[in-house]
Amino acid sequence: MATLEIRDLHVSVGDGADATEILRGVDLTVQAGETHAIMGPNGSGKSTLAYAIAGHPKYEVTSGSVTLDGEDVLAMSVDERARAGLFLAMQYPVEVPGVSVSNFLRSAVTAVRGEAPKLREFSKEMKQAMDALAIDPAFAQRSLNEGFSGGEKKRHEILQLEMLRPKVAILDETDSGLDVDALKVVSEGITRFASGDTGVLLITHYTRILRYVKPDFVHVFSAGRLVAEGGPELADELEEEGYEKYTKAGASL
């Protein structure tokens, strides 16, 4: 059963008298088998979040820890992170001209598994995921996120789930430039997933999304703290109130 701990987390934008501290402390827990949602006002410190577990070389760690099954996940690389089980969808991911969504789902695949798939095995599982999201089977021969629509990145996203299978997935507004079909379709997989032994980090700004997936627990976050946490009520709270109390809140610690 898979643990994401993270305890005291702080991290930082910039080099040396430049630097900004984007995250002040930050403890949270994901367990397998829990969907937990991260919501705040746009500059809170929740996209900083995920790139720092990630391993993005822009944030910098100053103290705290991330552990994966009690293994340190701050001392491995960003490929090592992956293969140990965590993903990281991207709210804005980068196009890769030339290479096939089909291949490079494969060398991805091959990478966490640490072996390749059989070419056949390989192809029927792909197709029964992408017949679940609703995707064309022609999209697994174009260009990695080369002009594709916000749909269908994001429906590429959940796809890489679908066959990665990571321990816990961390979804970076997965939500952005979604229309109400492209949604649900998206919101479906997420549930598929998250309804076996792994763990979901799902970051919004909006509401919409939960309407779809149901989170066990609901955090806000302002200037880089966690200042409430509750269960899917928080979220109607937040529907209908706003953040302006919360960002006080952040703003007084």
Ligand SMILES: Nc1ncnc2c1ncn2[C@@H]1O[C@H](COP(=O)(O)OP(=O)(O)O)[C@@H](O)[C@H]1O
The other form holds:
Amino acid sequence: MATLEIRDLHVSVGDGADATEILRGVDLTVQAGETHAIMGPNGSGKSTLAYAIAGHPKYEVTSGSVTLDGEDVLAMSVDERARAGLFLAMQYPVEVPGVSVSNFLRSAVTAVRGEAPKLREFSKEMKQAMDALAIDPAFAQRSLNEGFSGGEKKRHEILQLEMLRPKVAILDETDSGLDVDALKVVSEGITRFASGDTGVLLITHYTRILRYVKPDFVHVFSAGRLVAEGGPELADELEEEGYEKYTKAGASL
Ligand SMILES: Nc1ncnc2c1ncn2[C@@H]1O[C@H](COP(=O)(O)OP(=O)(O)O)[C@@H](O)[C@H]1O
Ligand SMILES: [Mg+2]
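Could the form predicted in complex with the ligand be given as well, to go with the form predicted on its own?
Once more the chain from above appears, this time first in line as the rest of the complex follows.
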């Protein structure tokens, strides 16, 4: 059973005198098969948490720990994190003209599994995964992220999940521009993973996706800390009442 443990995590951005502490002590445990939603107002530090776990160079961990099955994630390179079983959706957002989706996926699969899959088997596996996600076969030959619509980016995200089968997936759903069809495909993909062995950390400002993905736990972020925790009913409460109560609490910290 995989476990991601975040303990008293403090993260700053900026250098020297300009450094600002964004995360101010975050504690969170995600186990295999659990879905955790992290919600919170804009600017509360949700994406910073994702970037810090991903190993983005701009986000400096000043104290605290992140471990996956007891292994120190913060000591790992970005590639090692992926090989250890962490999936971070925003890790490859760049457009790469000339690199097809199919090439990209094969490299990613090779990096994570430690050996290149046989081309025929890989093609079959990819085709099955794309069918399941209702992705047009022509998508495999598109240049990576080039001109992808919001819906295509999200489908690609879930396709990567399907192919890489991580232990823990961190999905930062900042993009609210999904139409209902894309939202359903993505939500079904996430739900399929979440009910298996994968632990899911779903970061979202809006409650919309939580109508389709039922989290086991909902956490509320405010001013760089987790300030409330509950079950799916907490998401319903946030939808009704917004974040005001929590931003006030955050401001007085
Ligand atoms: N690379 C960065 N440089 C400077 N400030 C940043 C950077 N990334 C995030 N911040 C600041 O950190 C705070 C939290 O941002 P973020 O983690 O993106 O919040 P959220 O995802 O909850 O909207 C914001 O005040 C934001 O301006
Ligand atoms: Mg964000």
